[in-house]
Each structure stands twice: as C-alpha cells, then as structure tokens.
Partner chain sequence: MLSVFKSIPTHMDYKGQKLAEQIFQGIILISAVIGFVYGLIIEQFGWTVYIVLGGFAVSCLLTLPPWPMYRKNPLPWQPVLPETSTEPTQKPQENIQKKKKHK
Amino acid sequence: MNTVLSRANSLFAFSLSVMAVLTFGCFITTAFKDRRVPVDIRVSRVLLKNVDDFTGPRERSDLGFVTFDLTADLQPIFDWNVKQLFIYLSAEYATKANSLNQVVLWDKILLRGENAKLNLRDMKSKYFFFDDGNGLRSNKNITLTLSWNVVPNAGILPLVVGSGHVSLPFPESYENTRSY
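The form predicted alone, please: structure of the chain above, on its own.
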C-alpha cells in the first residue's frame, strides 16, 4: 500500500502546501505598504499641430508635443518583494466628444538594483499625443500624472498614482513648423 509512488506523491503534495503558505506569507508582509512617493513634473514646452488623420475618413486631428522635466525618488518603493516598476506619464483631459481622455506619453521599466532616482530633463513624449478630433486646441485643463505598476515576487500588481501632478493649457493656435 505504501509504494514508492504514493510516498513521492505525499511528499510532493506536502512540499507544495508548504510553498503555498510561504508564498502567502511573503505576500502578506508587503500587501498593505503605502507605495506613493512625491513626484515633481514641470512642463517646459507645449506645441500643437493639426495633421491628417489616416485612421479614418479624410479629417484632421490635433497632435500635441510636450517637453517635460520629471523628478522622483522611487527608492522607498523597492523592498524585497518588488521585482520591477512599470512607470508611465499620462495625460488626462475632457473634450466635447468624451468626458475622459487618457493618453500615455512616456514610460519606463525600472528593475530592482537600477538607479531609482529619476531626474529627467527636457524629455519629449515617447508616444504620439493624438486627439480624435480637435479637442486639444484651447483646452485649458490637461493634467499630466506619473503612475506606476509594482511588479512583485508574490502577490497582486498594485497601480499607484504619484502624489504630484501638473495641469497645463494647450495653445489656441496651431504651429506650422515641420520640426519639434
């Protein structure tokens, strides 16, 4: 009745149970930690163009360019249960067509052991800042926010919003220059 296979099965099941309890213990030690840190975002340049939109009918859409400075010390977020951070800068604004628009402008993956003090100057948007119409021109309340996903060794993936944002107005006229 107690063959080698049944003993191996019992040992394997017990080992998995112990590993599950240890993993839950690892998760619970950092589950309720506050992972917000102060963030300083400054915008140095805003440029707005009206360009052809090739995704739909022959219309023109707003394309925004933002140059920003970003300062944040993310070192307190890292503990033994954090593998990496996925950091992204997003813009939120309202238009007549949509009550909430969210666009990711820049992102970065920060691994454990890398320098977690961000001191970025004159950064340009990594992704296009398109609006699906003309909702950027003369928009007075476009809010830039730095957020991050914490990727743990064990546990849930919390989405954290930094404690600092900046609201900026977009210009009332379009630029005609070819370069940014």
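Can I get the form predicted in complex with the partner chain as well, since the one above is the form predicted alone?
For this one, just the chain is written down, with no partner chains and no other molecules.
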C-alpha cells in the first residue's frame, strides 16, 4: 500500500469481490419466484395439406397451417433480474407412428422495456408444421401451449409453461393445392 499501484490494485480487487456478492444477492432474491402467468390461446383457422417433404425419408408428409389469437399479460414476470423472455408456441400430439410429437410453431423475443401485454390477433405460424408421416389428418387432439424461457441477469434460466392451452382436432381431408 506504499505506492499508487498497490493501492489501486487492492481497491479494484475489493470492488470486484463486493460486486460479485451483490450479483449473488440479486440472484437469491428472485431464485424461487413463480413465473407462471395465465395465457389465452384461440385458433381461428386450420388448414391441412399433404405435400412433398424434402427433409424427410418419405415422399409426402402432412403439413398443417394454424391461424391463432394470443392474449397474455407477461408484465409481472419482469423483475430486476430478468433481461428478456423467449416465448414460443408449441403443438403437442400423438400419432400411430410416434407416441409424442412436439413442434414449435411460432416464437418471439420480448426485451425488457417492450410492451409485455401481448394481444395478438390472426397470427400465422412462423415455422412449418410438418408431421413425421401422415399423422395429422383426422387427428382428434392437438394441444397448443405457450411456454417461455426467462433469461436472467444472474442465475439459472427457468423454462416455464403458461397455464392455459387449447386442444383442437385437425380436419379429415386435405386441401387442394392453393396458395396460402
């Protein structure tokens, strides 16, 4: 501590240790919070086609198109340890070929400070709803749920499923090839 450099060294190291303790404190105050929020999903239109699937092993696979409405208020989740939310809408169903299928249809990144009260109408899916085979036709039960990943400033990234899902049957027949 006799020279400026050794004083500066000891000051800087102390500040960094204090900052590490504060970051841990920030994590501890929000580690056990419940981050579930009620979510309302409605489906307005379902279309089903049987098209060439160049990414799969067979010639033609089922391709679904879902138009949905989404209402959710995610503002209570944003506290001082949340940087952004990664929200995604996934469809879950069972077919004769596979007992569990999960497909992500749409996602969004919600930054801190953006409007967190989602009120989306007539949204089209962002990603193709391909099935591994032809299991979507006449499927009685396809469940759409909204989930989100909380990206924190410090700590673990929890994956939360919103409370509120909608189940719907898919149509019995294919549409003719028309532009979407």
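Positions refer to the first chain, counted from 1. Throughout, rigid core stands for the largest set of C-alpha atoms superposing within 1.5 Å between the two forms. Bear in mind that the values here come from a model prediction, so they are computed numbers and not experimental data.
> Superposing on the rigid core, does the Cα of Val161 end up 2 Å or more away between the two forms?
No, Val161 moves less than 2 Å.
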